[in-house]
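Presented below, as structure tokens, is a lone chain in the form predicted alone.
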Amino acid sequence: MARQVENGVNPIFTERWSPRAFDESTLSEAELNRLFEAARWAPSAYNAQPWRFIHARRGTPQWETFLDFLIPYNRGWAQRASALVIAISQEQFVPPGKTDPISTGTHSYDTGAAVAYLALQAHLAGLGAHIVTGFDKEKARTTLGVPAGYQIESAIVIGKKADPDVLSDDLKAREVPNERKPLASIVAEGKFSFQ
């Protein structure tokens, strides 16, 4: 089923979606680094680049540790993925020409842009990337040694898409690209006019 587009956009935006069915294959470090390379080029306020990524790949000693961060519902399908990534944002940075750190107030927003770039590169590489917030952030912080001054943002489940038959019946029914709100419900000219 093709997604409904109101205005012409490059198909990369409508063809990318967040699968849950993965094929248990592995990813090389080089394959994963291509995704991080795309994320590296995202825009950010002051060019602060506040995003940080910590990952584990299937078949490595850290894999089970990262799976244990996920709530049981997400672990149920994510266990077949190829990589798990924890996206983190640095809350402060030192602007050019200054000596004291400041907060842009956009570290989460900017990190979201980097995650979007990563997800688009994953799609271009024939992979799926599913961003989730259903995980134990404090457990991830403690286990990964993330210090104060960094915010745990999301987990990203990455892998090669599989046939939906690997999923439970309730998830199998949801394994399709979803739609978006109409443009008129998210864009207004001149003033706030949303319901």
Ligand SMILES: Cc1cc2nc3c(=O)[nH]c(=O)nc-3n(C[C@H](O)[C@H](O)[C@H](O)COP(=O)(O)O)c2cc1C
Second form
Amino acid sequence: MARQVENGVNPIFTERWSPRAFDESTLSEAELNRLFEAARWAPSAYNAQPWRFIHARRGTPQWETFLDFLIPYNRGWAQRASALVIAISQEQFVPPGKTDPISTGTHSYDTGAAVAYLALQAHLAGLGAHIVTGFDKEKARTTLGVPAGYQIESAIVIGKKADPDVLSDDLKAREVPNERKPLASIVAEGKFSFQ
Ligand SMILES: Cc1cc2nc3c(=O)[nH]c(=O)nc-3n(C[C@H](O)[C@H](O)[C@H](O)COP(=O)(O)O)c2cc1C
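Next, report the structure of the form predicted together with the ligand; the form predicted alone has already been given.
Next comes the full complex, this chain leading.
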């Protein structure tokens, strides 16, 4: 069933989805920077902006190295994408006027918001952005030289959408936008009460 626009929400939220069929095209640095620019404007606790992004584009020497972080299932479809981004978060920060670092406890939460902004901007740019957690985070940490104090959060597979025929039959069957729980299952007024 096609996603429905309900409660007057802007269609950008229902039209964005996570594709797996990509067309093997390349992406310019400027196109990618537009996505990071959107991420830059996400809200964060203390405005600490704990997100960091390390990327590789198809056609560059790093591309295969980044693909190798992915578990085989994700690599199977992501290899036709145009860019791979590793999202990491800084666990502590030094508040303005202080000298000692503190932990807000929200570095992952904040980085998730930034990644969501990135994904929405990708959609606006006519691209697909598919967030994945199925990758070897320790391999990414070692290979990319990510120091202690930074958490590896997710990988984001970005590309131009292609015909689902490029996928295996089982993935092709799943290449449609999925559904969501109804509002009453996630929102309650006044007390903990969900359907
Ligand atoms: C943190 C996170 C990790 C995910 N990991 C994977 C993954 O490893 N492989 C995959 O195919 N999809 C992955 N997804 C995509 C989700 O399955 C997808 O976002 C969800 O089904 C909602 O669909 P939509 O993004 O198309 O609206 C992940 C999404 C998030 C936010």
